[in-house]
Amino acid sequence: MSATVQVIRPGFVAEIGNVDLRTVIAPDDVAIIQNAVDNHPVLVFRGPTLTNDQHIAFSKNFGNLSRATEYQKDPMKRRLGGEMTDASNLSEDNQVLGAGDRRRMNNLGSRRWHTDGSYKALSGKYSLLHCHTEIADGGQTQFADMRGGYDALPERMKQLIDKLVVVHSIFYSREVVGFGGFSPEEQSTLPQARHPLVRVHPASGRKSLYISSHAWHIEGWPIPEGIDLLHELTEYATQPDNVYTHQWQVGDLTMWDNRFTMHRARRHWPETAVRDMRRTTIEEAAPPLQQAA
């Protein structure tokens, strides 16, 4: 029997069911998700738990994966392969992360709206996140639908952003949340990038919105206007009628597509509660203003 696809939100969530990701997947389910997430750019998969090697595995069927980004240097320290992006409140020897560790005020940044990978070049296409420990209160991931923010924007705020193009930086996202203190060489090798703020949804034909906390700067506009234009955006794209909160169970895998929607962690309760969450991403085959042109 094929995978199965039971819609959640029209348009927006699905859930995918009847496929065991701990297994090879048949060319004729690969097509099925495929559809299914062109067509919803939120999946849900349930269960069981994947292995690093399992999920990695899975993940390729949908492309490139995208290295890792870290900010920790001794390879001794990193939980998980360069592959694999550690989501987690973990250490290397799975103890919970201090208040003052540079990877826990890393992480803090993922409890801003965001778009993964938006500060490369090659810019994050889909993100497959999985669960492996349930938290009782909070942790929760939402998401939100940028083609529905860009469709709530009046008309003339739609003519006005048609053509701008907008500078990502890893470094900005992360000064806002209080982490610094990048040395030359981070920044080195996490140049800027630039993307267009309208995107164009395949599938559909649907214009979108591509915003992140990683966005700070508008070509050709001082920099305090264009901040406020892109936190405007976001109101408009992250009302609730516009957002789907996903409530973790261990073993779930959500699959997004990262060119039309943000995504955000929720605060869970204690901090000090164990939150082992692991992220492949897929990166995009071009640029997206080349992809534009």
Ligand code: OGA
Contents of the next structure:
Amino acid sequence: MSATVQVIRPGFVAEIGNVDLRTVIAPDDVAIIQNAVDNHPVLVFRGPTLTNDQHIAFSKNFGNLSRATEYQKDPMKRRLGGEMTDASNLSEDNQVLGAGDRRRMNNLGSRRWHTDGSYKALSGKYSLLHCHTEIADGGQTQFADMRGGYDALPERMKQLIDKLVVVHSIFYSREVVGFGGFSPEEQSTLPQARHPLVRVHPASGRKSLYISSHAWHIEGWPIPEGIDLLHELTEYATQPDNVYTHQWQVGDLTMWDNRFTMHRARRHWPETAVRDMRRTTIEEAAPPLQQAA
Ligand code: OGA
Ligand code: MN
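May I ask for the structure of the form predicted together with this ligand now, the form predicted alone having been displayed?
The next block holds the full complex; its first chain is the one shown before.
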């Protein structure tokens, strides 16, 4: 029997069943999943837990993996290989990171609404986030539908933003959470990226907002004017009825389309409890400004 698609939120979230992500996925099932994510930019798969290699192999069905971002001069000891991003609160020897640890400060950035890799020219297309531990209290991941966010805008706002280009930088999103002080040398490793503010969702033809905590400068605008607009758009797009909250169970994997959603992590209680989350990201085939639409 083929993979099944159960709609959770029409046009936004669906759960995929009857497919074992530990195995080589049959081409027909890859096509079902691809079609599902084309129509529902957030997909949920339930257990069992995958090895890192199985997670990576499944991800490669959907494009090229991007390497985990390294921008700190003294590379931190990594728990996972370079094809995975460590979204956990763990050190390389599986100890919960302390408050001052730069890896923890980096990951606190994920608690702000964002889209993965928007600070790169080849930004994140899909992300696949997998839960390895029970998270008893809190620690959800939330997703906002950016086509719904666009639809919620008043007409004159849609006209104002239609052709705008936005500059994204990982150093901006770290600074605003109080994690800064990067040297020019560190900053030169990840130059800023320019992206359209409005994109078109191919399957539905609907317009969508492309914003992120990394977004900071509207090209051609004074900096404070741009930051003000970006905050306002984020507020429109993250109204509760436009948000899906995923409560994690061990073995869950969520796959989302970064082009048409934003997401954020929520606090878990107590923070000394392990939250072991691992992510792969598929990169865009071309910079968004060069894509048709
Ligand atoms: C990520 C991310 C959210 C979370 O891995 O890109 O934002 O809930 N994670 O861990
Ligand atoms: Mn993220």
